[in-house]
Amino acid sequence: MATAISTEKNFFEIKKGIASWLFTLDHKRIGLMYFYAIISFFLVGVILGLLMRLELIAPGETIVKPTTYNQIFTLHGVIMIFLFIIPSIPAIFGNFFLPIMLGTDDVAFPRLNLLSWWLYVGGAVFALLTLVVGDGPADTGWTFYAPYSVQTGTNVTLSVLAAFILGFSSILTGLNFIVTIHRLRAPGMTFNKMPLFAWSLYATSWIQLLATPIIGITLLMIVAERVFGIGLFDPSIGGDPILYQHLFWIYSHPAVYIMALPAMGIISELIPSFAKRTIFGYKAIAYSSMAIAFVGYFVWGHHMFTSGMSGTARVIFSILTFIVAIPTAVKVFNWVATLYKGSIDVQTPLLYALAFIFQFLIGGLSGLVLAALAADIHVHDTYFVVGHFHYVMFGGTGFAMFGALHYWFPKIWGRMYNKRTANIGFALLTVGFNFLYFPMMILGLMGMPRRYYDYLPRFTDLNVISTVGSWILAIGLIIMLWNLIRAKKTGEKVGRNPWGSISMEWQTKSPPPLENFDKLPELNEGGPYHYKH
């Protein structure tokens, strides 16, 4: 439990240099950390983006060779999956708020923590390295599909090493906020009690830890196929592509969740800061997020259906799909409900959180699509899956992020951004992710394959609207980092609590103190979102 200290130092003055970061073991120190390498690979990611929406704003060839276009897209999908989404809530703010929230002065195991955040940069080495050894990056999409990934002749063993080390750093952060939530709660503070952004990382965490060492397994077993000629997944030599399919997506889908859990329990603690209102259903949030991370580790065949399984089989894997759909929509009811008649303050957290809601539901809905048996053999490997994808990873858990940004930022940093700056941020990144991602659905009904280098000419008009939205993003993205960074340096100082927000971290200073509370924290009466009126 924490207890005041002496000293009004703030962490960031407790000590400086670069060592003292690199080598602390404070928990708000590796968020920080974590965040500016994350948010450093995800502009990569971006401009990589950028470059295939230029490729393919016209019929031919336009700016890279089909070979250069299978690199940049499978770069793209590494970075944006292993580097940003899945590591981006609970290693950035996580880190950084789950211990303030329960209460406590740090996670569990700190220096297991420290080296969480060093095993993700040795994984992101590890997937730069591919640039610049062998025969370029993986040409075989993020997914790493055998026969493709042991035949090329591309640098996949380095990629998949990679994606191996970021599991461990995955698995450690996963069992470390476990142990935390366990063992460090504040005195008084049941799990019934606890702030339902700790729920969502507790669902994530035993998703971590019991799906993550799948994936490492299996691309390990790429790497053994590749360098000893083992008979795995490449069926020229006796192998079974199916198994690698199988094995990938036990993981890949519960992986989906590690994305999109955290991202739900941030939209839980802006809904009721901002409507000014005890969160409805608290229970049921909380239990559903369970719930989610349970049911979700049995849907993962959805993703073959087009491979070859037994009509049962189908059958199962689709009432599955459905099923977890449930949980998701009494998070939404029960979002939705808390807004309902609340004294709304609408500022750039919320508006992130309402974009959310928007886009998360149209990305869910059209993975019921891909649910339905008919339907997802239509649609199966076109566009519509590229555009329902990032409804749910970028309009989804990519907003939650920046709302959670914008939220936290002044407890973080002390100071308040440019709220006008940062509503027009908002904005253009909405409308331009938009134009993006909605054109993609409608090519993926008309039947245009994914991952194609070019296309015919009865697409070109949908292309060109997703490529100008992409440029609208862009600047949007921009915008907002550019407002950010601005205000980290020059922007008004605040208080403790400049949202009238009562959850725990709000009663510390800004930017709180290196043992996190200069009082002892209280818990609110009625849980953490008892708003009185």
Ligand code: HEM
Second form
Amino acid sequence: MATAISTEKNFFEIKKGIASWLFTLDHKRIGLMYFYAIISFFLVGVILGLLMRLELIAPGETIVKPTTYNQIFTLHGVIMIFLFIIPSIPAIFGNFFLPIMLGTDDVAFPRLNLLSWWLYVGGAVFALLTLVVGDGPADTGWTFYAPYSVQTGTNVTLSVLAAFILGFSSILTGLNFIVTIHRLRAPGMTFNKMPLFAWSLYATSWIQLLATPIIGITLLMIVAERVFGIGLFDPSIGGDPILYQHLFWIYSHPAVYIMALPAMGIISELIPSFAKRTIFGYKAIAYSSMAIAFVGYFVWGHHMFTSGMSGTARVIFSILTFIVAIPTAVKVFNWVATLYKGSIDVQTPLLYALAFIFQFLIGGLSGLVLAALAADIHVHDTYFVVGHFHYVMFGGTGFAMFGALHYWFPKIWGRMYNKRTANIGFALLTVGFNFLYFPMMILGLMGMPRRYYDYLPRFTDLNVISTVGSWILAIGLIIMLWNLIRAKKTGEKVGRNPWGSISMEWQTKSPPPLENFDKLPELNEGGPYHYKH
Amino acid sequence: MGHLVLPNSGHNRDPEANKMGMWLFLFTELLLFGGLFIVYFVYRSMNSDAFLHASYELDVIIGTINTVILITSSMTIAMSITALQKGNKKLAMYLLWATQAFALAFLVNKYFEWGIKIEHGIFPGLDHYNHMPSGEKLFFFLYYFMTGLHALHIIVGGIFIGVVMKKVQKGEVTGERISLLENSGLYWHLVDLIWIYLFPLFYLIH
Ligand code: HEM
Ligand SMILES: [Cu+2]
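Same protein, the form predicted in complex with this ligand this time rather than the form predicted on its own?
Zooming out: every chain and molecule, the one shown earlier first.
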């Protein structure tokens, strides 16, 4: 039975000490623990990325040997995908804000939530172990394609087990959120009055639940093949490598939407909060999340256009991929239409949202180039692809996450950061980002292949621009983080609702009390985004 | 000193939520095996003769006995739920013990079945196995992998039921607060269901 707990103290103050964090059942503390872990891994991944860019500043061997380079991009990919971007928004902001935005005091299964966190830690430990034991981290690329992943002497088994455990963590988080959304909404909050962030997490959770088991079992098969030498995927002992690719992408394409949908949910919160205007096409945004989740299941073959599938299969996958772009475009139009004639308050979170729209658009449109069968044959496995997915994952989801951080920072810590410095950090990040990745698209069209530590001299200029871009981006990142760390200690204290938003999380104190609300949360009249002027 | 308890608090007891959580978990289990079924069908269609030949090596009798055992155990656990709902704790406990006994019997059978195969050298790394054509190797590998994973689920299910039995004993799970027992039942039915597919795939299709 629920017992009454003081609402005077906030959730930081109510209990102290390391154990009160590590074994907490409070969704907010679990969210924050994820935050610190995920940001740390992000920074490790960034350092690896900067190393790669440094290697690529000039043709030939610059700072690392080819094998080391292969290990670096694999570790970079594994960390960025499994330890950073997949958990990022759901595990941090979903955990922290989903219950508050639904007007409740916790997720449906708090203990399961803690278990998810510990599984995440376990998976992270396995990933780090690859650094110190045996022949070092895997050098297969984050895709672990067979047969090479079966043959290489590097720590594929450990990396794959790490991904397996992290998958488990992701499944349990998804399960928890689905039940939370079904059972714990505030009285009167129907599905169609739910915040769009909750909708996007709902769609994401279904993907986590229904796609992740496939990769789980596939990765176990890789382990079995390595341990017992059975030809599951290695053709030299009777296996079928194409089958591996199918199984891998049956998960990993939907996983792209695990990365993208929560980000779209964030943008759907940011835009109305700063345009002070009712969101345009609430239902279109909500249901298009579900549509993306559904159609996203049937497009995985677009990663395999050059693997030797039948012509018919390739055409079908190509068409389906075009279709999945439609609900995505619907959202973009909705966001832009919401801005139209709004009373726009230009604050740092909104800047991130605008950069998201711009960069996600480039990422999405370059995705259509890759979805077009004929074009993909030419740019498959070139730097065009590297440019494309960084625009989607980093320029999209990464920027949405930074936007969310700047938006909810005053709610989580009860203080405001220096807005000017935040904007400078934002500007450097955005400029650096585009200098870093746009040249990659051009390089790809010129024919530079991905996953090499070397290139032909004629690619040099654009590579230098890209590397310089990575430095600008790094400076922006440092400024952003330094500004926030400083604000956490010395920032000006804020009240409940510094942005003047009508979303429910702003009704409670900043930081919130342990059970989230000190007075009964009220639904906004006329829907969650109905601003009255 | 303020405090507030929300009507929709996540700390309220909510059997409906527990059951929903369990169903969602079962979906993931089905998909986990689903991946293996895909692999099975792909390799069966590529090596149909070898799979056919290899499947003759399996003992249909033991397989059938195990199928009967599992179906019966599904029945006993379902009956124990009804018994507890009607307030007959003693009968419910007996039926749960019976379920556990069936689970154990299933594993013992499996142990002997695998044991005989391994004695004949049919296991990755052993002599007989190494000399098989690759299609038959795949068949047996999938056989060990899939029935092994299934046996693991039997063990987990047995532990789960054991925990629930302890709680029934202590009166923490009763006719009114039965969702944990129901969930263990759901899980057990799933384990049963997967076997219903594994059995024909490996033992019966000729
Ligand atoms: C400062 C930031 C970053 C830099 C400088 C960077 C740089 C790079 C470079 C140069 C490659 C290509 C390696 C090659 O093909 O030779 C790469 C690959 C990759 N990056 Fe990043 N990246 C950064 C951030 C991110 C982020 C935020 C994500 C994900 C959210 C990400 C995900 C990936 C993935 C999945 C690969 C593919 C790895 C593989 O080929 O197996 N990166 N990155
Ligand atoms: Cu894809």
